[in-house]
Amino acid sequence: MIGLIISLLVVATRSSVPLILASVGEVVTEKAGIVNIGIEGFMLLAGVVAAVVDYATGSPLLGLLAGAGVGFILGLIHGAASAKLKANQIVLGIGINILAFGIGVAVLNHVWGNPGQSAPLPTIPPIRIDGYFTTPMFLAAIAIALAAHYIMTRTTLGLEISACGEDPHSAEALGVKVETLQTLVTAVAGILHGLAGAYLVVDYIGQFTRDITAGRGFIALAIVVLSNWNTILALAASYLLGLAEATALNLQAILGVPALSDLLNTLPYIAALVAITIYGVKARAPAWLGRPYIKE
């Protein structure tokens, strides 16, 4: 029994990585006043590019970096359109999600001749800790979450980012270039979204499928609310929801009943809904979240 529990805890380190990266990135973005509901699309586009690069070069690391680059470009576009062009942030996110799904299927058809999935790809080697195998990306995700927490709570930059989401007019009066900072923050957060999508392909799953994200981008949005826009709490919530996913996978393997697979796959989503129902009502979003800042 103890061995099973430890195994679940270790598997959760792998399943929680994309949630940690995506939710931490979104916490920082929303603290700056920009909402990005296109995380799912960011992850899909980064994932398909990572798959193509990994397939062409045989290097999962290059695939991971390519995915991060895609996330940066998408974040820069989303940030500039939201902050400087005053575009509707919700519509932007929906558009990215729709576009990403179509591009993913098109690339699968063109490169692998299969609209559903790619060929198996080289993956990042795991690390061994006391007889158990996990991914080095889990350690990287923890480091990123801790670094983001330090920046947001202990530095002038963090205060300026928070000011953009709370009262951009006052921030501008104090010398903060609100539109530029919002754009850059969204672009940097896009790197984390891109890493999350690429990780699924070159580490966790080992191939690209048309539905590889499986709603993880939306779960990340739920984690942001659940964590009350706190990166450390987002890290903890991501791990717990990763544990729910690991539990569902283990139950499928143990029970071996195909009819229960779809039901068990809903465990992370049920856990997220229950958590938000209980704790989300106490959350307080940044005052200027999703609202275009127009200089007076």
Contents of the next structure:
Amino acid sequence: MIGLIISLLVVATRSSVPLILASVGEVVTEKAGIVNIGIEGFMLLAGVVAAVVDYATGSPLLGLLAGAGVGFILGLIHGAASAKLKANQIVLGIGINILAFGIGVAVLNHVWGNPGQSAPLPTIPPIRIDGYFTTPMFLAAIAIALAAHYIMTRTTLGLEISACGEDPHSAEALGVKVETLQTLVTAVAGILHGLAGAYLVVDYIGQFTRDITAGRGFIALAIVVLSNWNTILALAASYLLGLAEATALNLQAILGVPALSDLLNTLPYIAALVAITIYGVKARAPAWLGRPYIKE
Amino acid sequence: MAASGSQPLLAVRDLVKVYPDGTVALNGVSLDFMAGEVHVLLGENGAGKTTLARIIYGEIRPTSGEVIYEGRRVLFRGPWEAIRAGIRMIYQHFSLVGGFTVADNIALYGSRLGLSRREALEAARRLAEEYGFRIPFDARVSDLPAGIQQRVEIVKALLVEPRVLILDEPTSLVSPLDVEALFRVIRGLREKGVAILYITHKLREVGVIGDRVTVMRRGRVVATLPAKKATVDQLARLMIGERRLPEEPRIAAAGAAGERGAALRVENLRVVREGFEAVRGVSLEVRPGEILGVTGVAGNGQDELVEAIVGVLPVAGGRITLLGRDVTREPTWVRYRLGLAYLPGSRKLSLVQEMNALENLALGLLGAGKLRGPFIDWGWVAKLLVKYVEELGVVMHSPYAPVKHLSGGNQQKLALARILAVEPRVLVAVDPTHGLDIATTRIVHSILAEMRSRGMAILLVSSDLDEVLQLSDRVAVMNSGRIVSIKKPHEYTLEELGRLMGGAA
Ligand SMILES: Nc1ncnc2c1ncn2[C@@H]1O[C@H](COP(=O)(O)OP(=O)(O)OP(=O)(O)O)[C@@H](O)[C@H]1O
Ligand SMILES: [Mg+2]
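Based on the form predicted alone presented above, generate the structure block for the form predicted in complex with the partner chain.
All chains and molecules follow, beginning with the one already shown.
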């Protein structure tokens, strides 16, 4: 029993990585006032590009880098369209999700001649600790979450970012480059979303499939609310939900009930609902979240 | 003061600003600003004063024309560049991040100036001490009254001494004592050679603080003259042009207030906000057909008194009676249905900015129980709107446009039109003419006087002394959560008022 628990705890270090990366990125983006519901699409596009690069070069690390690059570019687009062009952020996000799915299938068809999945790909070597395997990406994700927390709470940059999401007009009057900062934050968070998607392909699963993200982008959005826009809490919640995923997989293997994993996947949403109800007014979104900042 | 012939520190040439919706806010404005000079910019609502300031500060870009600073043509890409170049602005509607603490706001601004958090806060504390401002650095800005927010704005703007300071209507929310303090600050900066652009529409301030005055009307400069020589009449004429200035209503004569029972009675009221006892045993009465003015330095419990009467803040002790009924524990909507109306100090609160005039009126009627659901008789609402909009002279293109596009004066008139339509019996009005020009202010005063003569009981809470003395049947002065005096306006002397407001009774 203890052995099972330990092994679940260890598997969770692997399943939680994409949730940590994506939710931490989104916490920071939303703090800046931009909402990105296209995370799922970011992950998918980054994943497919990572798969192609990994496949072509045989280097999962290059695949990871490529995924980060894709995330950055998508983030730049989403950020600039939202912050500078004042586009509707929800519509943009939905658009990216739809586009990403189509591109994923098209690339699968083109490269591997199969609309469902790619060939198995080289993966990032795991770290072995006392007989258990985890991924170096888990450590990287924790470091990123801690760094983000430090930036948001201890630096003027963090203060500037929060000011954009709270009250962009005042932020600008206080000398903050609102539009530029919002764009850059969204782009940098895009890197995290891209890493999350690439990680699934070149590390966690070792293959690209059309539905590889399995709603993780949306779960990340729920975690953001659940964490009350706090990166440390987002890290913790991501790990717990990673644990839920690991448990679901294990139960599936033991009981042979695949439907259970779908059910368990609804856990974060239920948890978010419950938590929001319990916290009540305490969970407070940035005041200007998702609203275009129009100067004149 | 401006040595003649010397180079202006800052100048604008042929500025034109057309907003995206086609409004021409500036139509060829050229002005000079000298180091060590207070240049007053005078103009009615919508004259383009704020637009000019925002262009200098780099917040918006001119459609054409140029800004010349230290002899060079500049085009600031945003306030951050203007700030670095030594230009600071204190906004008409304060520009602090409401969800942040005072300290966070100051740290953020300080970081623009290359100060560390500790340096910025130290500088702020030093300035606050120097000017005698009491500033709660750890409080959230949105919890602070306007007067204190303004002090934060001032301190923030002066963290590092500027070369140019723009003040956009800095005295519209604060008491005479604060104005004196502000003027001392401004004079001190002038001595040090700072160029000051002082925006106002209060004629009396021109001679007191200004060296030169420029009058603007509809986006153009009408005249620039030496401030000390300009008379109030001359300036008023320049400001409003051909139109006639409405008369101030005469109040004292009417005396409609009979000895009938009080419409609103407050007994020994105590209100606690966030652990602080802001109202400490206030008793007052307003009779039908009477205006009771309440004045005092911002932050002495007026806001809390009003919010308790309206029912937004819970009462810690005492009793509120509305039209003979004890409403101390009743929710706001019950009070509204009984005949209470509330005109909040900030227009942003009184009207829903994103909704149109019809919808705003319907909401007011709904709150007062005058509009029965579930289906809305829009024809009736529209008829009411037309009636009162005409009566009060609200200028609006369409009743279907969001009210945020209306000028400040028109928004306030619309808010008053809504109150008239609701026909309340008791009105609580806070700073009803804050930010309005003289013509509009007088119209609002006439409306209030008219409401009074219709038998409404009005509690007028205002930090504008002139307004309170002008309109009220009786004037109460608040200090530290207490009413320290209630008398007829003519029984006060200005010195006495100053002392009472300052707490040295
Ligand atoms: N963002 C905007 N979009 C469209 N029109 C605007 C905008 N800001 C101001 N205006 C319009 O431009 C004109 C000038 O406005 P501005 O705020 O400069 O006047 P002001 O002199 O500062 O008036 P006030 O005394 O009321 O502050 C007004 O007609 C106003 O309605
Ligand atoms: Mg203005």
